[in-house]
Amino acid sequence: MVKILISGFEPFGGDAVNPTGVLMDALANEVIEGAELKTVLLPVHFDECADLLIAEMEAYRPDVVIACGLAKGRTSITPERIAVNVKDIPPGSYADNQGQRPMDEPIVDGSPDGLFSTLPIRAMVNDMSAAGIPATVSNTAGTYICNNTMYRILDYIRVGQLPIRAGFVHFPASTEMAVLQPSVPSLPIPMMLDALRIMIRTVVADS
């Protein structure tokens, strides 16, 4: 049995939801063949969402970490390649839930410049375009919350050198979140649910 934990992450920005909350709400009584899961929700704080994250890891002990976020704007489901050590929030982006706007500030001193993941993403991409749900591999996490999750629960791994696979998926907005931003791409919560469940198998056939 594979022990896997998932994260999504609290509404910002304005929004009144964000997708991988609702998701983690789906996620909660799955049953996964060859999977044992337990998400958790993250608040949109820099630093802290990390801080929750890992006191999970801490407890749960899991084999694997699917960490999950908004990337609004994007078209298609996008597991991330990289994590890079930086955050920073542009003039013009939204603060995080508490306010703070970082610039040009390292996430971890002394920790390499980058960490990539090391979830099957490829294999992720693969098997999800297979099912025809928009699926590509993304090579920017950005440098807001989501990259910062990533990059520290990745560092967080190498430093205490453990056998934990880990890395970071962006959905984007959900239908509902469209009906008020029509404008907005969009994919409804059902194919962003079979699209985890998918990457949870890709993941349990691969480990």
The other form holds:
Number of protein chains: 4
Amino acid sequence: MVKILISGFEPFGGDAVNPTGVLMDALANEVIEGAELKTVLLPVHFDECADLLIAEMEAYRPDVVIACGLAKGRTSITPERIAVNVKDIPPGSYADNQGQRPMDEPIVDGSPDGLFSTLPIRAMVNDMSAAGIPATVSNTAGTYICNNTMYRILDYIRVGQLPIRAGFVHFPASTEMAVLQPSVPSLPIPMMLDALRIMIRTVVADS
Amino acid sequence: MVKILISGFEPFGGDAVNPTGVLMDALANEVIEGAELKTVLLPVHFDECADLLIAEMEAYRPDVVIACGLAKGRTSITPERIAVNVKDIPPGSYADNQGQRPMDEPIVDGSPDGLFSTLPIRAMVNDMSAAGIPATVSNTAGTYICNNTMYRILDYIRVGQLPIRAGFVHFPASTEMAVLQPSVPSLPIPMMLDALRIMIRTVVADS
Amino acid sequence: MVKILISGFEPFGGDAVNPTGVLMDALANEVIEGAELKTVLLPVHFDECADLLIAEMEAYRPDVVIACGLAKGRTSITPERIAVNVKDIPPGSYADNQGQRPMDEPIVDGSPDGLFSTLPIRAMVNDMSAAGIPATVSNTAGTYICNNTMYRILDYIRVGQLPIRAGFVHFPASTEMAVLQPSVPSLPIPMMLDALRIMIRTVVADS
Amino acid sequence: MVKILISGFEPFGGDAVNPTGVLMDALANEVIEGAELKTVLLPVHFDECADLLIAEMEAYRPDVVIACGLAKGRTSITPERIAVNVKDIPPGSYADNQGQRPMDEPIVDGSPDGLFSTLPIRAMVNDMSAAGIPATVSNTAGTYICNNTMYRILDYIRVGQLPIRAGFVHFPASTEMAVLQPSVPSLPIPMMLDALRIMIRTVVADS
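Right, and the form predicted in complex with a further copy of the same chain of this protein, after the form predicted alone?
And the full complex, kicking off with our chain again.
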């Protein structure tokens, strides 16, 4: 039995819903063979989001962590390759939900510049593609809350030399969001939920 | 009973499949209350496509024509507002399937510069949106085969003063296409088929 | 001597400057062989903008009208091919400077659906390209103030059967705007001013 | 006197010219106070490009290396924040000039996942912006030749503990390129050359 901790985010940036929050609700009662699942919803705040996820890791002691977030504007489901040790919100972008707007700050002083995902990202992409779901590896998780969460958990595992595989997956806007903003690329929630199930099975098969 | 003629296109531009062709296959055996449906698949060639659709109109004598085409890169389903009296393929774009590349040529000499769709495009968009499908009115059908088809049928109706409502709807790439090109926005074929059913019901209700 | 009336717009949509306003200032004292130039700055309001431009046409009696506007997001200078007889501001876009937000309304009841530019748009594009300036013909001027202005002056000329050539040219953001919003494509004001000079010479040569 | 080695690339991907090659030619005879400049043109091949640049570093012993490359589609000048230890050309993208198409391969086995630029990237962006040139920090140099070059030189410096600052700057397409492909964002070569001069002065001031 592979213990898998999966996280999503609260809404931010003026949207009423965050599809990764919807995915967490949908996944909460899911049974996937070989996996024991636990979901958690994170606040969109630079420090709290990762603090809370790490607290969940300490409590639940998972084998795998899959953190999920929204990347409005993307067209496919994108497992992230690398987290970078920086907090930076460019002028003109959203501040976090508490109004923070850091620039060029390290997330963890003295830690590595970048940390690779330890999830089987290529197999995840291949398995989603084989199931007819648009997916590709992403080479930047940005420098916002999503990257922050990914970096913090990877660095926590690195420092503690823990036997945990972890990484981050960005999802596009849901079709519900695109109904209100028709120029935004989207995928339906049921397809994104299938994608998450597939990625969980990929991870189980690879464990 | 509203007689509705619906058209899709053959593949072009290097893609193996055209989602509007897939939609025609799926719709062929469909029963929608109040509607009598006939589908037709058009070649991607400037003159033949409209010639063939007009021949079908003469044979079938529909009350409504909904011509459908692919607009790769769009994010939502887009009923077109207007067709313009020009054939123009910009340098660097695809030629049609017979290698034609006209520039700034009128489609029909002496006919109006632009012709509005006579479909209930706003109601179609509203009904799709209400069903959770991303949709918006488009203000350009381009200057390629799709615009050509739309212009030719609207001008044919105009000249003959025929009691036929007609227009064009562009569909985004299907998720199958986006699996191969993950940077292309897409919607699933089942959702696009639902959208087409909804638009047919909107037209029936408005007839 | 070809009398040419050229218009630009006031700022809108939250931007402090409209590059077409800057171009009008720069052009005001320009001397171009064979041309007599007059510039005018228009307010961003659906009715006033075209009213004012038509009043200038009545006062100045130009041979040619080149109306200019900003299309933030475009990458090149785009003479418009056609104006359409509709006012429509999609939800989520800017209202005009007086808060108007019309939907699917005709600009002029009973006038044609679309009206082609009567400027030599292909020659203008070719001459700008030959001078190293990115340019292309555009097939939609939108359904906002710019299209409104273009439609109104073309329809005014059509109704009055006046010997005036007229059309609209959209310009991208200026580099000054892109400094503040680095994801917006831009061209420098001096290059856009050169483009305007070239288009004026193209029109003079074609008159 | 700060010794600065600056590199550009040969054309690739079907374009006749690479603007960074043009910049190297233009910069070859430039005199900038406080700086001693040397330029080098690199081939677009995964191993040779970095081998050649490192050989130049060994011969010239610079204080600073600014590697430059083209990122067609970007709208502004983008100093890169981080290089990642991976070679990956996604399906559908260009192979390098010798037809290589690696996937998920490390650039240097056992070296760090990511390495930050040691150039003053924020000051470079601020100084370009102050001069009216669109610029922003980029958080991904991709996984192609440009990232490869950046990673290799940063890792070479890291391993040798050399007193050299180094990094990579991506430039958008030039307006000459956009004349042929008007949907591609661009900046003029003279503006990009000014940008390079400004970045050199920023580096000199910061040394």
